[in-house]
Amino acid sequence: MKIFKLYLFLVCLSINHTIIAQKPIEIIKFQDLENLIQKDDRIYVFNFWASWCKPCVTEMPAFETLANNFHLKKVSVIFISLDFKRDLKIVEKFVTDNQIKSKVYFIDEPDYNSWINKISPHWSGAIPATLISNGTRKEFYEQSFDYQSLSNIIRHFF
């Protein structure tokens, strides 16, 4: 009987565990990117993606590495899928799929070039990018990364 008191607990507890990790995906607009980045001291890392580029893909596990190792640090990962408003579905699924614990937004906003420039007028339009702000201090990059590359930069954040 303790055996399979233990057995739920373990299941009630692992599901539990499942609900909280996954997070809704938030459809949002350019204005409330634009307050997200502005928002604190807080080092957050808003890696612009979509689910069918496979760059964006292969680079994620370091992003969530990076995620997990300097919360701490007070250095929060934020996705923004770039997917097609038709595709949410596709990409709630791949956040699932995937375990993407980060957050993860979807930026309804299908005239790209109108707010590209405001991120950064390097910014080609090109994915993988990535935007590492801490309120006060901005730096963007149009490329992939591996982890070592990544928390080499955020380091220096500090």
Given for the second form:
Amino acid sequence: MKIFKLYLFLVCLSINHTIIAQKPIEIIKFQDLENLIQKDDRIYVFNFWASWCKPCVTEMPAFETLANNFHLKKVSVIFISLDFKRDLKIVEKFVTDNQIKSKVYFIDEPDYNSWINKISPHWSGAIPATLISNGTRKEFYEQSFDYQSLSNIIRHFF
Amino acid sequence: MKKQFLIIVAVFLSSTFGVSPRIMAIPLTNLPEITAPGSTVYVLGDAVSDFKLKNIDGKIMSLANFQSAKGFIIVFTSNHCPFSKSYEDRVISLDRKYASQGFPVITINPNDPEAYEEDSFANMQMRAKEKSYPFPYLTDDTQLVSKSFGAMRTPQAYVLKKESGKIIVSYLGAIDDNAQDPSGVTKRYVEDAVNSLLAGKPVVTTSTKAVGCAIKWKS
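With the form predicted on its own done, generate the form predicted in complex with the partner chain in the same format.
Now the complete complex, all chains and molecules, led by this one.
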């Protein structure tokens, strides 16, 4: 019985641990995103996505591979979720289940017209969309990527 | 709320099911999703051509069916898209408010049902019945009408007005400024445009960008 109790305790502890270990998604405003885009210490690849968007989900591994392969070349991938705020739990589960290593932010700006033009006037509002920036140079793409095309484009910044 | 949650879960499952961590780990080579429509798309002030599209009741419908209308609220929408779902009740309200004033809502589903089973004709019929759509819900099998409008996402709205025998694009873009939460809306773009037209005034905000789900074109 004692052993069983100990076992239960350990199980509870491990469950707690996994809950704590879940990567929290930081909620940001457009101003925060703009600050990130201005950063010039690395090349930042901002991928705008949502958990319900099939082509977005399909291309995520290419971005993860990019982040992994170009880490030493100072490339970071940042996923910006455009999911609805009420779906935040779903996004968190998605990020955990798929073991997304890159930073994931949730942008809490439901009035898209107030900010999408500032990302790029060419952005129609469709996702997936990707912005690559080194602080001075910015390139915007409203399209899906595979690893090949993404790694070719990142070379523009070297 | 519970139902809403279930829908969201269903969307989540339907859109991500099959994308397991295992698949996430291998490089994928899907082709770019280019949603650019044809080069001759309607812009503000253009006269639109009438169209013939099949309604969920099986009847072919065109703008000419609405002889007494002063204009139209055309909404490209779909069954599968969370943005469309979020706007569904608001689109119904638009029709309830403006159809009697001469601006009926007409919804068009432009998606290729091969890409999204939820957007099949049978599922369109089912959804319209469940929610008692008071407006037509047309299927654009050839996607030509959607392309001529320059629709790229669902939902995407167009306010058209009849003027000396022509049907003129008077507003295009988002329905309002908060897709997620109707109580957080501060700018009602479509309503404002229709109200201006009803008052015989020019539309103030004539275009906005509509964030939504990219229309899946047939290859």
